[in-house]
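Take a look at this single chain, the form predicted alone, given in structure tokens.
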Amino acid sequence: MGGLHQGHQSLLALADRARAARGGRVLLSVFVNPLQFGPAEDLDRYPRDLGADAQLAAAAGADALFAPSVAELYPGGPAELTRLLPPASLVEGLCGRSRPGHFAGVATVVARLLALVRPDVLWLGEKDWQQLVILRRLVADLGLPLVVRSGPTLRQADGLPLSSRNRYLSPQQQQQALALPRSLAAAAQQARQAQAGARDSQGSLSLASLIEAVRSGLLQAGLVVDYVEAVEPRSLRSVETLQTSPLLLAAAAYCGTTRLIDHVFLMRRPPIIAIDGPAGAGKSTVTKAFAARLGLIYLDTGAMYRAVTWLVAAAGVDPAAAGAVGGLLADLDLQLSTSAEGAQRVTINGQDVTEAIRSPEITSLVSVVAAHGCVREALTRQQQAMGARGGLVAEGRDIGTAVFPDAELKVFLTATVGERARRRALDLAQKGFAVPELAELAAQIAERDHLDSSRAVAPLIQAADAVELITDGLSIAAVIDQLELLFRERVPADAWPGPAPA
């Protein structure tokens, strides 16, 4: 809405990097929207300095600045404009409770802007998380042909989140306002200490006590509290325990006449992403690249099952004989590591089997071996131990249902049988193996799907809360982009920023 600062500049920098990689142009809009101000709010005195805004936009890489007047954007006047109403569940709490009509004004003006400009990507900040959630929902519900991307909250050196309204604060009020980020940060620290000490919401620390501590900190600083609330980040529904993860702890308060907002995300551990799906859907390739983009560990569980299958074949054991297969697991030493070049290496009982486990022979046997309860139990325990600290992306065919049912994001990555057969043929050719006819490969894949989905132990099924992503016709980069959008809806950059850009 104008009064631009480094937070807006950071969004422009993100858009500029995207433009450099993929082409296009970056447009910045500046418009003080009367629809989102209440009768007693600061419409008349809201910071306006279009000259300074234009200079910041140009310096940050914007190709154009769109700064319409009220008459240009609302030709018939605001009173004659068709309004959009966000779902009640998204506006009944947080800022929506004390600012009735505010988010309807936001939704209406943004829909008008998008209709006029027709962008491919809309960049928004995470500072006003409720607004971000509502606008993501607007784009989804209206089926608008664009994606919504977000950037993290930027703060002053003292921790106060950047805001155009910070200009209202006197030096003394600037110090007083620091109670907002500091109270939230103290609550987050308490939650981390409690989780490290294995205390839960029923023990010595409860969510209610955290909320009260934040409220008390604001009151002691002389701020007038609007709200302190804890909600689930995607639905914005209130939660009552610290077991929800991530959890948004948000607050709004008045410092003098200036209304300020801030939030913190509480997480039990770094995030886990579980990518399930049938064989040949490209899970390994996508998961590895996606983990690198987010700065998470890549856990290739498929390689673990292939390694055990290799061990069974090398020992000359009947892969269908559960007892004999189980006998090989007693002293199993299975290790996943990363080479200096960044490639994953797989060793079993001290032997590097990275290449051997990708042979057609192992591929044809892995479903039989993986169906044994003893194998799945042994490897599930090992995978869960690897994931105890979080911070990983895991792929397999029961990751979201059996191994990590509490993953922050679950995706069922799939493709048609014909597409998977085509990809398998290319993979075999690249590795120097004989390539069967596509019809034969398709039959093999369909049979493997049947075996995986009908086995008695941990069958291949889509978790109830998993998002299905069909990859036919999508490049690897496009699939990773889709995964990142899904991830950021659940785990914002404020909670998990990922690696710093190169």
The other form holds:
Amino acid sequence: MGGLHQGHQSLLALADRARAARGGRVLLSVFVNPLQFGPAEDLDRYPRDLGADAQLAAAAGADALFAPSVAELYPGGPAELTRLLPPASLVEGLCGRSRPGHFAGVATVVARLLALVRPDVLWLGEKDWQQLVILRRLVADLGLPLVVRSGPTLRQADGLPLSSRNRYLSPQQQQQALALPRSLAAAAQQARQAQAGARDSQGSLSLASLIEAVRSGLLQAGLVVDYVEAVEPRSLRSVETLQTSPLLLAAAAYCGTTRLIDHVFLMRRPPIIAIDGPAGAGKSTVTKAFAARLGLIYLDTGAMYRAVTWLVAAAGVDPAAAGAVGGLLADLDLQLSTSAEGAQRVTINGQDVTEAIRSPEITSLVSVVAAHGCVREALTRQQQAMGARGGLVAEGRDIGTAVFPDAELKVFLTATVGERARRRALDLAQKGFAVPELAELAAQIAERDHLDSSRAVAPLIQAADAVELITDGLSIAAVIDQLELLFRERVPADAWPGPAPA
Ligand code: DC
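So that was the form predicted alone. Now I'd like the form predicted together with 2'-deoxycytidine-5'-monophosphate (DC), please.
Whole complex next, starting from this chain.
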């Protein structure tokens, strides 16, 4: 809507950086949309300074500015216009409650802008989180051929989130308005302390008391509270306890006649991403690259099952004999490490088995070894210990179901057997192994799928809350992009920024 500030500028900078990597152009639309203002709202005084907006847009790397008039955008007039109605569950709470019709107005104008501009990517700020959720849903529900990406909320040094409406505030009101970010930050701090403190005292801090603390912080500063609400960030459904993570704690308040909004995300720990799926779906390649992109630890649990299988083979133990295999686990010292160049090394009982565990012999035995309850128990325990502090992407077969059932994002990465056989053939050739016929490889893959999916303990199945990603015909880069989109819908930059851009 114009009234551009550094928050918009930072979003343009993100778009500009993405464009530098992938090509394309960046267009900025500026349109103060009458449809999204209520009768008593600030449509008339909303800041309009197209000259300043154009300067800022150009400086931030925009190629074009699209600033239609109301008559140009709605030639038939607003009264006769087809409107879009976001789902009730997304508009009944938060800002939707006190701004009836607002999000329908937003959805309608954005659909029209998208139809006129036809972008590949729509960039939106996380500051207006409810709007972002609603517009993502609009894109999904209408099947629009574009992706939605978001940028973090930019704040002044004192914590006040940048907003075009901040310019309505007098210097004294600016001070008063700080109660909004400060009360929310204090609540987040309290939640963190409660979670980091005694696990057994979890639950002693109630969400209701946090909400109450924010509310009273706002009141004390003389703000008039519109709402303080805790919701699940994607469904926007109300939550009652601090168990949900991430959890969105959002507030709106009036400072004089100016309505301000702000939010904070509460997270119990840095994020965990679970990538499960059958052999040869491309999990390793994309998981490794995705971990590097987001600055997360990469955990290849298949390598752990392979290392134990190598130990079983080296000891001359029957892989099917649970008791004998279990005997090897007593003093197991299994280590995964990553070099500065990102290469993974695997050692078991002091022996480097990085290459040896990739041999066709180990591959043919691993599913049998991995099916033993004692093996799964030992390795699951170690994996959970490695993930206790979060901040990792783990790939395997049972990550989202058995190892990290509370992962923020679960993906079931798969491909047809034929496609996986082709990939396996390439992989074997690259590693210098003999390459069997494709039909033979396909049969081996189908057999491993069967063994992994039919074992009694922690079989390979898609978690109920996992997103299925079928990678046939997708490039590696495209799969990683998809993962990033799925991740950022669940863990926005406001909740967990990730590494500073290079
Ligand atoms: O992903 P991979 O091919 O390196 O995995 C090797 C085998 O290990 C796989 O066939 C099944 C087993 N595995 C498992 O049972 N559970 C995991 N979390 C990871 C791998």
